[in-house]
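A single chain comes next, written as structure tokens; it is the form predicted on its own.
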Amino acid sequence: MSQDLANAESALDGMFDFQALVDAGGGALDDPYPGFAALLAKGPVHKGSLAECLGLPPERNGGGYYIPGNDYYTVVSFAAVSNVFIRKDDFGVEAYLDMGIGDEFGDTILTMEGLRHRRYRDLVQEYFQPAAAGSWWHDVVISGLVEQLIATFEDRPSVDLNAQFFGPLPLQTVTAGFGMSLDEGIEFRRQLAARVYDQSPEGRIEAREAAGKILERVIRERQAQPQDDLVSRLAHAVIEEDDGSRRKLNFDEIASFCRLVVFAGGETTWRQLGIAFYALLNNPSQLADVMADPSLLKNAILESTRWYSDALFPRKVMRDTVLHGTELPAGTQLHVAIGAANRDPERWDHPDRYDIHRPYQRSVAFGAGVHSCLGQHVARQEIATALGALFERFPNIRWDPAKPLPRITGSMSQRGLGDLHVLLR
């Protein structure tokens, strides 16, 4: 990276305004976990959308998660949620198309099924496996970015980690991994956000065109002269068609991959970084354990994704079926409440407690089955590298008493933290 990240602060200003995401997602929702616990106590599947099951108007689902005229059921238990993710013939990702995701991101692996999904996902799967996350992503992209970002604030007595570190890192990781310059990555992410959150059709169209121009230049350059980045690999990847013929991906296919991974990778990792940090700083004895034994950071990150994750995924019932005793007709929309499933007392003792020493059991924070999160290993590598560097560099890091203590908030679908003001020494 040749650019000075410190000079990018003005361009990044306001990009990591969590309140804007909350407003776009249907408005702030107080702690949903007591409501989740009540639903879990009553059963694994409930009639109605997640908002309705929590006693709220359906519009509070936000973010396209509620489409008037559709029947909704909400799935809350770990076993039932896992079943939904694994039974891909019964519960389909067509729900995303109903929400309009295809209009914003194009034809992506998020909305593909069956053999077609496997063929397209296989094109990039190896670049997101644990080995690649710990080698290429870490060595070529993440570690350098972490050092450069810390350098922008390491001489200050205090900092808002959300604005200066946790927000920029995932954005710059995915855009740099795809071969964009810093300025291009910032502008591309800004236009992607406008495509999703701008309330006016005209604004979304303008954002689509602006993001498209950035992608077109990068993709055309890599098609002509490949480099060590993911766009180059996509530009020269070969896919097999149903008839056995083989071809390279076209421009629209490459662009769709880029839009999806850049947006999803930047959003969720940003929020989860803050949550993992928040959990450790609010549990000083566990933070001390991590500082004494950095190998525990892996447990701390996995526990943070179980303890507090985004609230729901959508699925659609593809044929008449039964889920844990509840009959579901074809066409029904499902709200898959992973936040509830990850605190199911049938699976975890004291599930509301953040505990890095609890015996590990798989959660559904990253989904499950063939549509499990493609970037989960890269995300965990980012979080581990970032937190590891922070705790090593600033062993006395703590909340800034002159600022309001942070708290987790969010909408029905997106949960996280806003400002994270800390003292570094």
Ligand code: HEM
Second form
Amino acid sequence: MSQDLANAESALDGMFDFQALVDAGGGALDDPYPGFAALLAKGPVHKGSLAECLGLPPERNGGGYYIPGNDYYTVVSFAAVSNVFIRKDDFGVEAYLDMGIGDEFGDTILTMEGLRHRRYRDLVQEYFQPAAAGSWWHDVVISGLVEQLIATFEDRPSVDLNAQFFGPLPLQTVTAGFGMSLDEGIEFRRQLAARVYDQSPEGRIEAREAAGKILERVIRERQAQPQDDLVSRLAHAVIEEDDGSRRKLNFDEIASFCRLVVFAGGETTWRQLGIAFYALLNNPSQLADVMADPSLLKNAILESTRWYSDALFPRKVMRDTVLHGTELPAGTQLHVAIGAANRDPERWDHPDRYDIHRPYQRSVAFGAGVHSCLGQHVARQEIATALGALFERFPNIRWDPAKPLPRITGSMSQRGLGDLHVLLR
Ligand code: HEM
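Mind sharing the form predicted together with the ligand? What's above is the form predicted on its own.
Below, the chain from earlier opens the complete complex, with every other chain and molecule after it.
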């Protein structure tokens, strides 16, 4: 990684505008957790969309998460949510296609089922295993980016970590992992964001074409001359068809995968990085424990993903079935409320408490079953490397008293922090 991130600062300016993300997700929603607790107390499965179950109009589910004319049920308990993710033949990812995600990203593993899903996921799985996250991603991609990003602000007394560090790092990690230059990565993200947030059909088409051109150059180059990156891996991967024949992935297949991972890997990790930092800064004794023993960062990160995650993922009932006593007819849409499930008091004592010392119990922050997050080890590696470097370099880091205290906000589907102003010394 030899790109000069300092020169790219102005290009990144305004790119991590959390408010735009919130608006695209249906507008800001105050703390939903008291509502989740009330739903959890009443039962595991509820009639209506998540917003309706919280007493809000259905549009507040955000963006594509509510399709008028469909029947909705909301699943809230840890056990029921886990079951939905695992019973893949009863609860399908076709829900994403109904939401129009195929138009945004193309044909990707997120919306594939069965053997086809496994074949495509297997092509890249090795690059996302814990071993690869701790070696290739860390050594070749993440640690250099962390150093360069910190260098852009380390001499200043204060910084907005969201704009200068937590936003850019995940974006640059995935685009660099694919083999894009810094400029290409920034431009690609800008176009992808425009595609998702620009509601005008012309704007979307224009942005899709611009992002396609960047991908085309990178993919064609790697097809001609492979390097040590994901696009090269995909460009030379061989997929098996149902009839047993084998062929290389075509351009559209590679491009769709890139679009999905840049979006899935950039947005969520950005927000979870901020949440992990926020949780530690607001719990000074736990922060002191992490500073004294950096091996605790692993617990701190997993606990932060449990404690505060996006609220909402979709599934569709594929055949008449029963979930924890509730009959669900085929065709019903489900709101899988992982935010609620991760605070289920049946599974965690004092679930609202952020506690890095609690005995570890797996949460559903990264989903579960065959579609569980492909990039979870990479995400955790990024967060650990970023926070580890910050706390080592700036042991006195604290909220900037001249700025408003940060607050977690967001829509139902995308929660996180806007500005994160800190004093470094
Ligand atoms: C803290 C950050 C992250 C969180 C909380 C997160 C969360 C999730 C969740 C809950 C799912 C399951 C969706 C479902 O079953 O409907 C998922 C899937 C996925 N994630 Fe992540 N993710 C994160 C970071 C990443 C990163 C860094 C990458 C890539 C580098 C990534 C790539 C993917 C992909 C490709 C899928 C689809 C997998 C499949 O359908 O087989 N994610 N993620």
